[in-house]
Amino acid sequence: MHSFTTWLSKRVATAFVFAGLDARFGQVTPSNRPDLAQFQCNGALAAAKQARSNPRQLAETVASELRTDPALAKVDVAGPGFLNLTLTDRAIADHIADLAKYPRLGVPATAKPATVILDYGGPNVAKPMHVGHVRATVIGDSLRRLFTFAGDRTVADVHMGDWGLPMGMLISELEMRHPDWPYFDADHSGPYPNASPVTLDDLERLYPEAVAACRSDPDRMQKARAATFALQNDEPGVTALWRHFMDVSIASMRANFDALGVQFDLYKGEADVHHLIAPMVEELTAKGLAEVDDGATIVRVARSDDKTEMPPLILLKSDGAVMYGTTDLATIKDRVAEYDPDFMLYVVDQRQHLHFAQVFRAAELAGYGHADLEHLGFGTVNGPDGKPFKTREGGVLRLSALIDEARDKALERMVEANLAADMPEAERAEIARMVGLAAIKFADLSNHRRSDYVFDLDRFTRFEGKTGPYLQYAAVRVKSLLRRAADQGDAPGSVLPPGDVERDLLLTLGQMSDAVARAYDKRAPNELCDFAFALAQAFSRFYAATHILSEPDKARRAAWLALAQLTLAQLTLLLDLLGIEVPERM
């Protein structure tokens, strides 16, 4: 099963070849004139030029052999050579109604599945998750839906910051502030306390104070590199200490990620690899790749064509300090050996992207394995300010507290709306979660994951324009008219050729796959936002012109309410692709 455009590109296709030329030059799209034609092909002017014929005449000839197909109503040709075609109303229906039959909607699963590893999520252990973590989780989880949707493996890794010097600074910090833990006693021979002795808001409050510390005090700075010393050989106390800094830390973000939604199977960071790093350091060396320069060992991984200056990436400092590109190729070579993945995806600030094409090109060098690796950077969550968002009074909003704001603004919503005003207290309130997490996620993602956007929660959190909330909403309402429908004792039935208000809504269903491709093909998930609500749209204009369940014939009645079925299953589908939960009513 296929999309209008592509069963179209494979007809006209044929055509072109009958008439002497490539196939590749009959790609149909949409129309960008609908009052002209439905779908449109420009592959005439493309192979006028490689014939060296007139483009009109070409278009001609291929028209010439459309007009013989018994489901195109209309082929033109126009302008230098422009192909327009319409389709019969009983093609349209027919193709709807093998649409709806299929388990996949007309969305066809991938040809050859692959093991994707998706890298997304990002938080550092004992610090608080905040509002710079929503792009990462929820595009990330995102492409996670998209890709197991279309039948690759994946395997997501929330890859935490769990090493190195800010472990050391907050180690040595509690130990000059309690001394008399057994973590610093080089004698103690007994068990490690079960419980932790401190709460994530105590490393929240600690690390800052910390590493003020420690930049202002080269001694104070010379103890915070011997406990980072101590932790990376795995000396019992401050690893024990270290580990309680991990329990609290992703206690805290597993309720953070189960609140949003999203889950991951691998809870990893750069302590997995540490391991790997000394025999990997051996390996590029004995290969020629990593050489020492001015102290540091690094990989150069400049090319001849560079058109910018490209840094060599630095394995360990003139110290013996491992760096982030380091613990980042080495988890490439965990990877590899452990999944043997076709793609690893790296859901993370675009800032970031000179780091990455250092680290993937180090691995491509070294011979990591044969997986496409990808920066899939994102922009900033920004405040009307136009700088990146904070609370009013200056600080960074914790992500816990961004999402029960929507959680209230989104129950204010409904308030103003009448909605599930008669409903349980406990019911309207799992509503209003629903709406505030649609409304958070449908904001980031309907923005190209690079652009920064402004985060504007009164906005996002309406029923009306494009929204999350409004597409809930959209959904509710047909899964409204399906009740009220079955009440009276009607049913969906057979779908009907077309008549006008209704035959912008069949186009519109039928072309659901080719958002969806859009969408896995450019890693961008605001393909789908995009669609989702142009199928709204187009249903909202249908449902104003008709009176469904009065209807008085009743295999239109049937054949109208087939198409609210399908709508809805669409709809719920590609926000379930987004992360969107859809209330069984408001």
Ligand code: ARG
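Residue numbers count along the first chain shown, from 1. Each form is matched to the other, and the largest set of C-alpha atoms that superpose within 1.5 Å is called the rigid core. All figures in this text were calculated on a predicted structure; none of them were measured in a lab. What changes on going to the form predicted in complex with the ligand:
- Relative to the superposed rigid core, residue 213 undergoes a CA displacement of at least 2 Å between these two forms.
- Annotation: Cα of residue 191 displaced by at least 2 Å between these two forms, core superposition.
- Core-superposed comparison between these two forms: the CA of residue 144 stays below a 2 Å shift.
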Contents of the next structure:
Amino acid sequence: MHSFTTWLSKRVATAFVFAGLDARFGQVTPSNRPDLAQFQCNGALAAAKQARSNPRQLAETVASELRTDPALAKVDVAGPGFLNLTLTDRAIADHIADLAKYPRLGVPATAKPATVILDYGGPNVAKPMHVGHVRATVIGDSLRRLFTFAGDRTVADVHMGDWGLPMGMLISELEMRHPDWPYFDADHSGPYPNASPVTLDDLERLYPEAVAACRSDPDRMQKARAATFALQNDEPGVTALWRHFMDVSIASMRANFDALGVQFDLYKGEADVHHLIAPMVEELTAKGLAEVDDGATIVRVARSDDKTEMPPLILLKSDGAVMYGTTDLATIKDRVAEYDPDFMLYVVDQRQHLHFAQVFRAAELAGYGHADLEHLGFGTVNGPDGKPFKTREGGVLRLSALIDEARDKALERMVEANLAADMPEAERAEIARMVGLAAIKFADLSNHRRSDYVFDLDRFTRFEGKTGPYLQYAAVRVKSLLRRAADQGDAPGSVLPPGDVERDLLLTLGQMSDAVARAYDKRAPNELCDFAFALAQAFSRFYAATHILSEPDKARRAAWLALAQLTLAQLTLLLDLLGIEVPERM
Ligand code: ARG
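Return the structure block for the form predicted in complex with the ligand; the form predicted alone was the one displayed.
Following is the full complex, with the preceding chain placed first.
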């Protein structure tokens, strides 16, 4: 099953071939002058250039072949040689009727399923998750849903920051405060305590203090480095302590991700490749790719045609410490060995662009697998001042607080709009939770991932405009329409050739698979948001122009209900791909 444009592109391609030209010129898109035509094809211009002929004449030849097609009501040549196409209402109806019958709502599954590793979320041990993690998490989750829906095999890895100097800073901080703890007693024999001596709150409080102390005092920093070194050399006491950091942190991460409705297949982190690093460095050295430079072990990744400076990737610092890039390189090797992926997608802050460029080049030099390594960078969540979002007190807004705030604001909005007013308390609270999440997720996803956006819960939670709550409400409204129809004994029937009230809705419904394909190809969930919004608007115009339930013509009533049903199915699918739930009622 195809969208209108894929179907028409094929059709127009045959007309080009018929005229002795290449099929690729037949590309059809929705018209950018909907007042003139529904679709357009600009291929005649490029074709004429290639054939060194007159574009208008060429377009005329193609057009006259197309005019023989009963599905086309109108074929015009405009301007220098644009083809303007308009379908018959019968063809539109037939196409939409087919679409409704197809599995997956007519979205074709990928021809060659790929293995795709998605690396997103990326929280750090001992640090609170905050508003910035919304992007890393929500974009990654949507892409996982999209790739899974397309038929690919997806593996989602949270890739925690759980290794390296930050851990050493914390360990040494605790050692200074509690030198008597068994973890720091070299003579300690027997097991270490099962219960963590620290809570996550302790860690979150201590971490910034440790960082500040290390930054201002070289001796203090030396202690942190020594602790890092001990951890990276499997010293039992600090390893046992670090395990506690992990346990308390992961429990909190899981709670945050659960609250967002986001899942991972793997809770792996930098530390998981610890044991691969020494052999990897050895191998890279043997291959002549790694070399010792000023005490550090590095891989030179610059190329002669680089326009900007590309510093070498540091594998080991002169003190033997392992770096962020080292663990990322080893992680690629590990993933290749375990999954042999075709793609590895990293949904990580755009500011880490250079880091990924270095790591990817090193992986290529090392010959680690054939996967396409893609850094899908994202922009910053800003405050009204255009700087990274801070709370009124100037701190970072915690993810958990943000989710609660969105829920409360959603409830306020529901009260304002008199929604869910007569529902039991618990159901209303559950709807507010869904609406709050929809607000956060849609606001994030509807911006292209690379753009920054301004965090504004007041706007995100509105039921009007391009928001998650608007789309949820649009879907809920259709649900209620279909329920009321069922109550009066009406069911969706066959799609009829459209008139002016519904034509635009049918044309929109016939474009969903294009939007899904664009989102997939560009790894850009905002394409799904744009289309979902356009669809909701098209439905809302149709709905305002008709009285579906009191329409006297039974066949028409049933046809309109079929459109409502298909709209709901598409909206539900799109919202699901965005990680947004639709309540039964509001
Ligand atoms: N923990 C990292 C950070 O906070 C993000 C991890 C991203 N994934 C990766 N493979 N490097 O910046």
